[in-house]
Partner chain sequence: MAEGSSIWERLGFRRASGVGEAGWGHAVIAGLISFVYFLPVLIIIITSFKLQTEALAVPPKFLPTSFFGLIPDAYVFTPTLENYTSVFSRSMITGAAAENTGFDRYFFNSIVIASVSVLLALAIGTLAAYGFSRYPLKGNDTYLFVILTTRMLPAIVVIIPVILMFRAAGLSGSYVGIILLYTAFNLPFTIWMMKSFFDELSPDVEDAARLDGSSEAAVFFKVCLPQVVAGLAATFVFGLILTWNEFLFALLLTGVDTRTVPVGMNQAVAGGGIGVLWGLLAAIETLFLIPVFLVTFFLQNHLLRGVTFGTVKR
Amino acid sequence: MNSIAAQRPIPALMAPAPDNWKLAAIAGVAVSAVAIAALPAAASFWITGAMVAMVAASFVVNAYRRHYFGGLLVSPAIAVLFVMNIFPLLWSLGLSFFAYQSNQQTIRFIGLGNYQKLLTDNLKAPELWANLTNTAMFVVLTVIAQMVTGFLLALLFAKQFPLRKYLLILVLTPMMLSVVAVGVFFSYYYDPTFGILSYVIKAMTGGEQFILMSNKTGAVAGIVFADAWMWSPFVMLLVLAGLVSVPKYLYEAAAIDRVSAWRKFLTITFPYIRGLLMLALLFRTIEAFKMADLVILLTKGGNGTMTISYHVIRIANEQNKTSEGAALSYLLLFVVIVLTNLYLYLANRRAKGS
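In the form predicted in complex with its partner chain, give the structure of the chain above, and only that chain.
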C-alpha cells in the first residue's frame, strides 16, 4: 500500500538512531532489569515506564519514517493496553507458578503445582468440574436468551413508527442500571414474603408463598432471567444498528421482483447484520463466562449455581490464595481461548464461503 513512499534504509543493529527500535528494546530491557534488581519498587517502576516510553517512541519514529501507518495508528492503543492489561496478565501468569498468599510475606516457586492441585486433587477437581459445567450451562442459557430476545426486540424497533424514540429508550434502560442495584432488586422481586413474583403466583394459584430460589431449576431460571433482561438491549442495539444500515433501494428492488419475506431477510438483511450479530455473540459469550456478580447477589453460589468466576473470587479474595486463583483463571482463559478461536475460525470460514 505504501510502495510509493521512498524506503529509508533500516539502521544497523548497533547504530544509535532515533528509529532503531531494536537497539532501544535491548537497552530498555537491560536498564529495567538493573533498576528492578538494584532500586526500590517505586523508582524502578518509573524507570521501567520511561524505558517502555522510549521503545514506544522509537517504534513511532520508525513507523513514521517508513510510512507504516498501521503501526503508527495502532501504537497508542497497544501501549495503554500493554501497561494496564497485558503486563498485569503476564504478572499473574507468573504468579500462578508460585505458592503465594496475599496475606503472607513468603513466596515460593512450585512450578505447575497449583495447576496440578486444581486438576487432580480429590476435593478440588470434582468441584472445578462441577463449576465448569455450571458456567457452561449459564453461558448457553443466557447467551441464547439474550440473542433471541435482543433480535426480536430489534425487529420490533426496525421500522419507523410514532413514539419509537421514547419507547426505545425504555427498553434500553435495564442495561444502564448498576449490576449491584439489579442484583439486589431482583432478590427483592423474588423474595418469598414481600416479593412481587411470589405475590402474583399466590394470587393466581391461591397457594402458599412461592420460593423461587428453593431448587436448582428455580435458582438458575432466576439468575438467567435477570441477566437476560439486563443485557438483551445490548444485543438489540447492535442488531438494530445493522438493520437500519441496510440501504432502502435494496428492499425497493426486492419489492419490484416480488421476493418473499424470508428470502429478503436471508439475502438482503442478514448479510448486513451478520458482522454485528457475531460481535454481539462474541462479547456476550465472553462476559457470560465471567458471570459472578448476579450469582453473588442472588444465590451466593448456592443450589448448584456456583460459577468458575465466583470460585476464583472466593479463592483469590476471600481465602487470599492469590496464586491458586490465578492458576484457576488461566485454566478458564484456556477454555475461553479455545472456544473463541473455534468461533472466529467458523465465522471466517463462513465469510469466505459466502
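Please move on to the form predicted on its own, as the form predicted in complex with its partner chain is already shown.
The text that comes after this line covers the one chain and nothing more.
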C-alpha cells in the first residue's frame, strides 16, 4: 500500500514547478494576506512585492516553456501597466477602507467608514453635492461646446480649399499643448489689466477694465471656452475621419436625383459619422468628469467653479486626508462607470434597432 501511495501522481495544481503559475498565485495571495494582517506595514509591503515578483516569474517561465512568445513580447508592457496603473489603483482602493493621513504614521481599518462619512456627514455632504452639480454643469457645457465646434470644423476641413493643410495644422495645435500651458495662456488672455479680452472690450465700450472672472457666469464661460479651444480639434479629427470615408459616388447619385443638402446629410453623411460622434461623446464626457487642472489655473475653485476632481485633490493633498480622498475618487469612478454603461447600453440598443 505504501508503494502504491508513493507512486500516486501529485495533482498538477499542487506540483511545485517553476512554471506552475496557479500554485504560485495561490501561495502569493495567501502569504500576502497573512503578511498584511500580521506584520508591520513596511515588512508586509516588501513581502507582497516579493510575492508579485514570484507570480510574474512563474508566468514568464510558463510562457517560455509553452512557446508563448507573443506573451513574452508584451510582458514588459504589461509589467509597466501593472506598476504604473493597476497597482496604484488597487492600493488606493485598499486605502479607502482605512483611516490614514499622509502626515501621520498611524493606519486603522474602518471598513466603509470613509464612504459613509462622505455621503452622510452634515458638514461635508452639501459641499460634496454642490461640487457634483458644478461638475455636471461643466460636463454638459464643455461637451456640447466641443461637439458642436469640432463638428463644424470637420465639415469645413472635409472640403478642399487653398491653404487647407496649413490651417489644419494650426487648428490642431491647441490639442498638442499641455494643459498647464493652455491654462497660463488663458489666465493672461482673461487678465483685466493687460489681457486681450479686457483691452478689446474696453476699447469698444470705452468703460473700465473688464473682469471676466468676477462672477460665476463669467468664470464658467472662461473655463468652458478654454477647454473647448483645446479639445475641439480632437472631436474634429474623429468626425473628419468619418467624413472622408464617405464614398463619393453616393453624393454623385444624390446630386443626380436632386436630393436636398439636409437629406443628403441625414441619409448619407450622418450614418458614416454617427459611431465616431458617439465615441467622441464618450471620451470627452469621461475627460470632463476629471476636470481640475483648468479650474486650478484659472479660478482656483472660486466663484462657484469647484469641481469634484479638484475637491478630491484638496482633500487628499492639501488636507492630508488620504483615505477620504481615495474613497471620494472611487465614488466618482462609480458614477463614471454607471454613465459609461448607460451610454453603451443605449448605443447597442440603437445599433440593434437600426
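Quantities reported herein were computed from a predicted structural model and do not represent experimental measurements. Think of the rigid core as the biggest set of C-alphas that the two forms share within 1.5 Å after superposition. Residue numbers count along the first chain shown, from 1.
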- Query: Fitting the rigid core first, would the Cα of Thr48 be found 2 Å or more away between the two forms?
  - Reply: yes
- Message: After superposing the rigid core, is the C-alpha displacement of Phe109 2 Å or more between the two forms?
- Response: no
- Query: C-alpha of Ile26: shift of 2 angstroms or more between the two forms, rigid core aligned?
  - Reply: yes
